[in-house]
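Next comes just one chain, in structure tokens: the form predicted alone.
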Amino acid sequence: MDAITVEALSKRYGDTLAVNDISFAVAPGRTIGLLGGNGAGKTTTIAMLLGLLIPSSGRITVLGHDMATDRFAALARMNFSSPYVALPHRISVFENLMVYCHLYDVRDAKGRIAELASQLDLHELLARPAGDLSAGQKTRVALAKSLINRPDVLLLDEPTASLDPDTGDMVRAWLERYRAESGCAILLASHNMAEVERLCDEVLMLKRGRIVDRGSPADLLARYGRDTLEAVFLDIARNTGAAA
């Protein structure tokens, strides 16, 4: 069974569609990216698959839990990550996980903090408050976030965003090993392309709310005859490359 399973789904505000008609499927052990521009429906698409907006049309499935009638089932086994989803800034970055731990339910919360802040390099951090913390640090306090509950489906938007290279090759190796550790299905939204090429099983390009072409790394980079990913976005993006 796959760990996600969109079917038809669209957002219609007003006249505008935000989401036309995609659909596609994550199978357990397996990360699926979600490139596309500014307003392609990246952000939309992972707001609806959290339960945060009602599609206007379509159905999704998330372990076998239709998110239209039973999302709650689902969501204690799913947990997102975003640098641009704010944490409370006044309270510790330690208390701010504990209530992420309470809300999850999660067994030995201290231990689990403890846990994520030895592979996620937060020691130091745990007790600031987390209105205090630069870009970079708030990046990484997000994602020890979307992992307190060691979830089964992980929904990551710019997970890297504002790291440094070398913090944001640790959380790309990181984030590989606890894939193949948990067998977590991932959804990806990245404008890093090389971060995209690295993690994803199968890439969606998203334009205007459509999914315009999809494949593996390797197989769009064959397809459009480049040798980076970023060139076959540029193709895509400006109706440009061979298969355009």
The other form holds:
Amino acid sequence: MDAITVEALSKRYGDTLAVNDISFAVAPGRTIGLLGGNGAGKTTTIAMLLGLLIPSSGRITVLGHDMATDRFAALARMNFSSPYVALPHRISVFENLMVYCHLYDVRDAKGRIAELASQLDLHELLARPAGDLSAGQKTRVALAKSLINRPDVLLLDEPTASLDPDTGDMVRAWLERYRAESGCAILLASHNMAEVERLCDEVLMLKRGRIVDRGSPADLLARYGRDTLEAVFLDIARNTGAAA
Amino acid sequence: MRPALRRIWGMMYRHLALYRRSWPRLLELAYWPTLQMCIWGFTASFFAGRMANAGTPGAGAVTLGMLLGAVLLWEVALRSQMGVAISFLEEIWSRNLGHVFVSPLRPWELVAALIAMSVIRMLAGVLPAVLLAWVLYAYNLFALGLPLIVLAVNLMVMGWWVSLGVVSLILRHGAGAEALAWSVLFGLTPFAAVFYPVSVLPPYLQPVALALPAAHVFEGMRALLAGSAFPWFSLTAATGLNLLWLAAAGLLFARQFRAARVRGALMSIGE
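Switching conditions: you have the form predicted alone, so give me the form predicted together with the partner chain.
Complete assembly follows, chain above in first position.
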């Protein structure tokens, strides 16, 4: 059974069709990338998958639960990270993580926080107010929050934004290991093409709310006759290139 | 602990951690109730003294009791209302709603956590003022006895449904509606018969007052202070009205929450 199934999903705001009849599935243990320019529909799609936004039409099933009727059962086994959604900045990193241990009913909360602190190098940050952290440190803490409940489905919006290359590489390696060990399905929206190329089994290219192309990074590179996903991205965005 | 209770505790823990780290926030809780009590207490003492000089000392004491009781009990409603609305606004100000609403936390659990925080905030704000009223004016609010619980609970519930209305308006209009969190119940004060009987109001305003549970609560309080029997009618009316208004506010909240999910407002409500 697929971890995520999206069927004929659309979202309309007045006259604007933000997401237009998209369908895809994510199997356990696989990572799917959402690529597209600003306004392509990535954030809207993720918001609908999380139940933050009600679709205009279509159906979303996560871990066998219909998100229209049974979203809380799925949300307990999902999580999400985005640099654009903050954590309360006046309480400490430890307190923030403890809040989410309670919300996700995590057993041995202190043990889980200590485990994540070791894996993501957060020990020195735990006692500090979240608002005092650098952008890169906040991104690591947000990642820890997204893994607090050992999710079976992980939605990541720019997971390595603001990280230096060394830390970014560490986080990517950690995500790869977590996915391999847990069988977690990951949906990744990123503008970092090297990251998408490294982490994703399949890439969905979005433009004006539609999936305009899809395939593995290697397939897309071959189809467009390009050396990098960035070049493929530009071909699609500008309607140029072999397969455009 | 059951998962639902643990999620409610999680949201409370977040707010309690905030207060633990911020003494100005703690101080602010007690500041306004204490200030109001002092201003009204001195004013009432002044009038009580004038009445004593005019040869009606008993009436002065009753007036002091009614005014101080009204001030302190109205603060129960005000602090309960602000406790819910401001705790919700804290989530907006910290841009945290996106994380909260993608967790398994149900909307009713969020409301339960906000109400629990409002009880804590109300007690932290009003109890120091009650204590100070006893020190400064020898006024003991607890002398009202067990009926005090019925009066206070009704005023707390009124604060909750008013704040659910405010939260619904924030969900509909965004953080631009946040000023209502501080002002809306003050705006109802003239109609709530806090300091005077409903009969003092012009006849065309009296139905407005009688639609508010607070008017019945304060009529009941004044009857108790005047030595009457337990005011069953007033307090039954207050309880019934509270249940009606609470149900209406709950429906409004549920409707606005769903509308916010249709519009995508939960993603951008802090902006």
